[in-house]
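One chain follows as structure tokens, the form predicted on its own.
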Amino acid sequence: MAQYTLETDGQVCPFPLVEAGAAITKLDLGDELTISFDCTQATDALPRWAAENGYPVTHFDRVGDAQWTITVQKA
């Protein structure tokens, strides 16, 4: 299992979600993608996107006043 990071800080929604969708298609099953973002709407949109696509969320943290990271596994 490999781990990848996607930095989307400074991007407004829906771009963190669009970039995450494109990035995860390039991963192998079992790989994890950690997405760093500061768009408050993505705190709802990214976990919902992961659930709708069957990608388990393995980590979700607030790392600053308005910054989060979420890790999803390609399954």
The other form holds:
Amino acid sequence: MAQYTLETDGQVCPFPLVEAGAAITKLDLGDELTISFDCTQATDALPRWAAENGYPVTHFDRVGDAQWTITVQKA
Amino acid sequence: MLLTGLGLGIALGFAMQRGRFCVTGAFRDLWLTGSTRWLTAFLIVIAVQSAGVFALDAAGVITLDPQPFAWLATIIGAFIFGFAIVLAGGCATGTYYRAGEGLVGSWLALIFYALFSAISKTGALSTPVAALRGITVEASTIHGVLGVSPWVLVVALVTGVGLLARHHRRRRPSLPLVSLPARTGGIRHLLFEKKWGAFTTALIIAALAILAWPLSWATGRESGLGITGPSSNIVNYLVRGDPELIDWGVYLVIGILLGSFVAAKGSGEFRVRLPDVTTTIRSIFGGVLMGVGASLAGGCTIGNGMVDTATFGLQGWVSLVFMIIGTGAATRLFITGSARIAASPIRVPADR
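Shown: the form predicted on its own; wanted: the form predicted in complex with its partner chain:
Up next: the whole complex, starting with the chain shown before.
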């Protein structure tokens, strides 16, 4: 089980979502992907994307003003 | 009385920021993920507002006065506008509220959108725009063409959208939705932290959209919510100094900016964010095309897509279809077909 990070700060929606979708295909089952993002709309889009694809969210929090991090597990 | 525009704008900007209400996202999702959740929210606003508007019309509070349908300009303008909002990263209201969140890319899009609205409506491009908008057919509303009462359409739309909303509410994702951890309680949590549902936000925006009609009417501006006209008025006022140009709509759009700023600041979501070079260029060109497109079409995603549709205007519905097609074209060109989606996740060393 490996940990991966994906940096999307500075990218406007829907790029964090599109990139997360592309990135997770490169992971093995059980691997975790931590996505940093600063597009407000992705606070709605990313958890929903994870839930709809059956990826458990192991961590989701604010990092600073208009900055967030979410970690999903490929399942 | 003009101040009611400011108040309504503040409420609208606040609701849009907290609810993450993005019309561009609603159209784009259709092409990107096939999701109709946000489009359903958008249709809820139209359906609820249509009931309100025809009730106000029946009560004599407002008088709807349909104009001949400028079909060619609407089709061309709506396609350009739909294409442009993907480049700009937000439609008219989306750009206003993201500007309030501190996104410099949206500041640029907003400036060029307002500037090119003024250029197209009253400036250098006004002659060709007016000529294209002069190509009209007599028909102006769907109920007029069909020869039925608008209430038939209100009932059909409310029923259809109600079924669509029910379908979405019944469809649960396989895993529960995760929310951000709560840090505050009470009213502060409710206003600045709690996640607003898409459909709840839509109902709030619909109520504000209905309220906009009588409030705007009382000041002599005989229409509902609108973004492009007021944006153009601001530019004209700044360069000509004519105070007559400051109408209810100008207060409304300034209110949206203030309301979204308050919402973003209060929830720790305001930060001045600089775009990269590609995003900067896209924001500027997006803003330019938004101004030209909205002026040709006679409205933006709000004026045409959300308000004229609620009065069952042909301009609104034809516009809605072509904006969605334009959004699809730009999504194919700049998002799904983009070379930018080459990002690889970086593996974190195991010893960390």
